[in-house]
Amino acid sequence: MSLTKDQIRAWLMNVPHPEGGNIVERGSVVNIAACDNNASVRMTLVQGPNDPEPSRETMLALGGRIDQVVRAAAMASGIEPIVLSVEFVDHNGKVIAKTGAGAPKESSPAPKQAPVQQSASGIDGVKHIIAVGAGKGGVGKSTISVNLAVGLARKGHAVGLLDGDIYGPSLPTMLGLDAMDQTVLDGALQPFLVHGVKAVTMGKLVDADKPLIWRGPMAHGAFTQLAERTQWGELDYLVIDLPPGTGDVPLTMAQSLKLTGAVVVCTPQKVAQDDAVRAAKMFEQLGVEVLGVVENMSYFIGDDGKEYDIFGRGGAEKMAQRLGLPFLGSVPINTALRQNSDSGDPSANFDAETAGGGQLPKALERLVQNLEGQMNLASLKQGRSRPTLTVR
């Protein structure tokens, strides 16, 4: 796979302009060239002859950020290694600074850029943001997102759930939102309150049968609107159900939202593991800590209670061990899980009488407990919380 100009332009939408907005919308991108894995970007921060020339430090720092964002997006798309140069020109088109390939050796190198996450901000009132992602579709990522959110709420936490899978939103069905209407108050989306969880989904903002055929910048804008224009209130956790793969939405999310960490969902098969590895490395490249791996559809529980290892139980756990990542747990599949998901009643998955026995509730409760433990560790490492000592 080779780089294209359209890809690079879409990725550059995630690079902030020094004076606000992004460098594409501000008209700072003069030209983009791409051939195979080589690319160049020509920039200007001077719009007219009377505008002051930006400092060299500003241009080098911005060049470093462009390099960082493009490389991360290219890696997530399976395009690596790449050779990238960034040129800055004045209003006459004269090159006044250059970073990356071909930059003069005597020029000061761009300072090493911090991970994308360090420029991201949080959401007012939200303590922790958790992204749930997967390298491919069909592994039950939305199922895990919904049940994690409901499980955390059942433990007394204030929880929000954002359906970030804007191409194929699943929450209207899985949370039973079909008969509800989305409301807006003072320009802010009002989340639905169902199963103890505040939820927002693109599926309630468009016609149910309307295909969402969006290019990268449109997907970027839609996700940002859902995240930032929802009146979440005070939340302990906001769980984000990402679209499958390693495309624009995860990159947008990492650029704009300060995450506590990410959960990678995988099924036991080798083909799913390969894609899950890419998802884990994408989060790592973006500076997002991977809280752990979940093996979904680990095994099938028949109506007779017998377990069937249809996909080969344990594959995702071995993958997590190989990558040095925490393993959060295995979640089985049975008829009750499918019925509860289709009927929009995820709370039923936590009751043995409505979950086809005790195996599914126990697996989900163990998953939530392990996630809480990893969240506490991540918060300590990021300085968001401190250990306490109680003396009795």
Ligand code: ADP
Given for the second form:
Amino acid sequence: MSLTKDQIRAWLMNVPHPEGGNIVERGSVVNIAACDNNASVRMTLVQGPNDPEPSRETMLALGGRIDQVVRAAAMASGIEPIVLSVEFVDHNGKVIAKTGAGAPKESSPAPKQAPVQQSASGIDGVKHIIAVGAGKGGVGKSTISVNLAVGLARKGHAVGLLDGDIYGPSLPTMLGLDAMDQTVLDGALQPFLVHGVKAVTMGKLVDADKPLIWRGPMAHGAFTQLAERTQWGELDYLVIDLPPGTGDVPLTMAQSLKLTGAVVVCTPQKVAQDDAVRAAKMFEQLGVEVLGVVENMSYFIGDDGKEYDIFGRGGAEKMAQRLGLPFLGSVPINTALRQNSDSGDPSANFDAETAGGGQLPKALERLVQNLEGQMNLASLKQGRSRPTLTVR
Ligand code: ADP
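Given the form predicted alone, state the structure of the form predicted in complex with adenosine-5'-diphosphate.
Below is the entire complex, every chain and molecule, led by the chain shown above.
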């Protein structure tokens, strides 16, 4: 069972408004977003521009009360643990206080500007960065990025997911972020907490219907802002969905962060392989270890249960062998995978009932396990002496 907006709205009717009545009937609840066990509630205690701003104590106390009520009701409904954030906005929609998940601790306020970044990854609090690249678009790079991130999170790791595909961000759809609003606190982007993953995407910062036209340096600037100005907190892995290809933009992106390694996604056809070889070579030239190759859309499982090799199964595996790269596994063409991506529910890919059978969950779990293994090897090898890449 997971949280729903209507359910949360009903629970919030039990929270008293400081001036009488409950917060729902007083019109203080501006927006509710829910996904899985994660929810955020946006509140306001000012109705017009002339209303005085409530005191910080009032907002924090009310946030705490909302947290208590929702948590208790969720537990009574068998939904736990939950992650809840409550934010208060002024009449212009500007966030003026936040409690719960992602809120700064009252006793030690977050610094306004991120401190000089000291961790091995170059992003404070982030242990490892994994870039997911592909030689060409449409091979399933975003799909694999999302499922790797969700799979790693399901194994208990703290995972972030950065949609670096700034030209065509797919994460809002694939993670079901449509109903949620991006929040910024003290100059830092607050990641969305969905499917156990902390996600950030350009798609939630710009108009979804407008084409995103970035020139080289702008693209690079936008990407670094997303990576470095997000309040990631402590992360074991930050997965980055790079733009496709080996052009200037993916190249500078891969170069501007200290990556532990890269994953190359490829379909089995010869033409896709040729592009994937170029992507793998790009990482190697940058001194970034290729953690492995994933063969997506490897084969198709028909209703008759037979496996059909549409694109020439095994092509990417052979390519990996040829280049001396690890092969992380193959993912079949699967209708449920496509549907779950379109409906923003990647968690459903890990459950046989919602994944069109057990093959997809098994394939994804194998992939995640192999990636974990390669990550462990890479971090052992790199240790403290890993080379630092130039930041342009
Ligand atoms: P890319 O990021 O490489 O451009 P996407 O991940 O956006 O590619 O995938 C393109 C489309 O193909 C999406 O609609 C996605 O749902 C679908 N897709 C990707 N991999 C599979 C698969 N193994 N089975 C079915 N559909 C897939």
